[in-house]
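Encoded as structure tokens, the following chain is the form predicted alone, with no partner shown.
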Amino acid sequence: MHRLIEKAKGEHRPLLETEAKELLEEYGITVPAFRLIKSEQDIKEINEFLGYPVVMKIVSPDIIHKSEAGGVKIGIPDEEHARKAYQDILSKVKEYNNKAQINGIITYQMCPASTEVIIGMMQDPHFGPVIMFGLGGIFVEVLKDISFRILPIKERDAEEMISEIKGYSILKGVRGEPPKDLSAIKEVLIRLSTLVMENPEIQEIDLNPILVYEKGVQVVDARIIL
């Protein structure tokens, strides 16, 4: 069993966001560079290791909906604002749930805006692990424009998952927009398939959003449930 999963299972909790992103990185899935800030003193490290602007989010096994708890700040431009954001996040989270265990605040580089996609995985009682792909935002929430496959998948499966959604033309580039990196999306699907098959303790994965650029992708938010 992977050491991160073993530790989380021993503590009867999901993977923390920092752990989920560390696991994704081990499987070659790109996430923004990040640091776990455990005290206000650590904020000095942000400029050296990440640079500004940054995003700051609460890391707690007891806070699932971070925005709802006031645990997210984006577009933080400098150290002064980072200190204020740090204090503000802790204050609001304690107000939201004063019994929540707080492991720190994950801080990562602010990624440039681009087309958003999502990739998810869940355990189906009949078919076992199933992977899902779609465009983010309204496309998945309202239009349900998504594709599914039973894991494991191969390269051809990943290509079909991408091309069969109705929003495929957006990924290929419309109205002067350049095409997005379809190969990078395919790689994430295949690598996530491998991750899931090698770690059967995982019950659910939610990578949302994944920002897709002309070259490469960045998994901005990651949730892994055991």
Given for the second form:
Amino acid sequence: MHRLIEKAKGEHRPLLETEAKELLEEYGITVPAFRLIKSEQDIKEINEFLGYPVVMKIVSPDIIHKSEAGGVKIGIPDEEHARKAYQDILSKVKEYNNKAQINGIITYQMCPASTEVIIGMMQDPHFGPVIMFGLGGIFVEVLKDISFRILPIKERDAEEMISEIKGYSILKGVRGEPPKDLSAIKEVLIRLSTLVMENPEIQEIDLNPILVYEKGVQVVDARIIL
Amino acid sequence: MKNIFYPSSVAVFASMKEGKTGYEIVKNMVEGGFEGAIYPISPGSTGEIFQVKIYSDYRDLEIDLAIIAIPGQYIPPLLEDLGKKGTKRIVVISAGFSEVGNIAEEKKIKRIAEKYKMRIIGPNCAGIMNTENNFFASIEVRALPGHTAFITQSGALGGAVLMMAEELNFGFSKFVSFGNRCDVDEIDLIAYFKNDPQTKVIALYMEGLIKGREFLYQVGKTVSTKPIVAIKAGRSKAGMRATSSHTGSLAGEDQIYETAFHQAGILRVEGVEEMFDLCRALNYYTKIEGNRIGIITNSGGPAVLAVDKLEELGLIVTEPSAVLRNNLKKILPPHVSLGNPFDLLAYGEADNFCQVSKKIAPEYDAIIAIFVPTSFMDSTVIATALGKIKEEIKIPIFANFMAGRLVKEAIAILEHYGIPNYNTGERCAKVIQKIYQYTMKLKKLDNENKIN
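Same protein, different state: after the form predicted alone, show the form predicted together with the partner chain.
Following is the full complex, with the preceding chain placed first.
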């Protein structure tokens, strides 16, 4: 069993965002470089390792809805604001749930906006692990424009998954926009398939959103449930 | 498994009173012409039924297969007894088990089966049939001989399908209603039909799977040899599982089945009629290599409907090349359409249908021949002519002879030559699309195997 999974399982909790991103990175899925800030002292590191502007989010096994708890700040432009955001997040989260265990604050450079996609996984009671792909936002929420495959998948399956959603033309580039990096999406699908097959303890995954650029993708948020 | 369908002797444990299950089964077996030994067994009964002796005691009989339709509580001791005698094949028709919540009783049966290494079909099923040896161990209408094996989870639907098939002159190789699948399930049956020489197409009606991944594995091994057509009921049921992720809340049960079937290469159909349509064609053609469809017709309207459906399904009604157009011009009367659909107008005689079919075949992947009889054109002549050139043109040809009793005789001729006929072009189009999809899927699976 993977050490991160073993630890989380032992503590009867999902993977923390930092752990989830570490696991994804291990399987070659790109996430924005991040630091776990544990004290105000650590904020100095941000400039050195990440660069502004950054996103700061609470890391706690007891806080599932981070935004609702006031545990998310985006577009932080410099160190001064980072210090303020750090204090602000901690006090808001304490107010929300004063018993919550706080592991720190995950900080990563803000990714430029782009087309958003979602990749997810769940265990089906009959067919086992199933992977899902869709365009983010209303495409998934309202139009349910999504495709599925039973895992594991091969390259052709990943290609089909991407091309069979109705929003495929958006990824290919509409109204003069350049096409998005489809092969990078494909790569995430295939690598996630390997990750899931090698770690059968995982029950559900949400990579939401994944920002897709002309070149490359960034998995901005990740949830892995055991 | 094989001996379940080819037993040497069959005992029927049931009431033999007129109208009861046992009576109907023995009637079907005798009237169907089964040549093995038949032992109707009913304690306390004597005499004959359909000129077969009724036994009240089975101890001295050699029983290869037992059909059981007695009340549930008497089944475990009977199975124990049969197990000791060495009977290995059982069909339990009786209901009242897990389908009504009586799981314990069904488990008892399963344990006895394991203990004596028996294979059990049922309980709560409508029986089995094999048209090759005229073995009809069922209360349902006897199937006509054919090359489609039909596996059904619902006994009642199985019965209805057999009746519809009879009316359509549609035949089966084997029929199995597997009911509660306490032992033999759809996976075992698919594995068996994969190697059954009588079966060309496997058709499946299911409501739900238990061993999804094993099922897909078996399907994967089978579809390259034989197509599997499936009806999955319960389309509208939303996913009921508890999930905490976004993905989980979005994955409806039906969408997962759809995905699984697509991935495995199962041809999913909406209902019984579509199943018949597709199985009928798959008996003759299992491959359509491309999506270019040529239409030859003597009537405009039906051809337009066919074109609409074909294009909606992603198939192309390609225009002929200039060379082909020129060649057609030389052989056809003036005013005839030299584009696709090739509308022969009132010149739609047998000779023109055949010549155009032959000429266009190299540029297309399948042909639909549409014919609406006129007062001066006999549809049987066209049917015979098309039948005779079927082999020569090398690509699948489908017929849409319209309609009803006007073309009944012609349809029989087409069927005789192995040309499936549908009474609308839209139905032709649907069938063509599924076979094309199957062909592409096999190519993909084949490529993947080569890479691995």
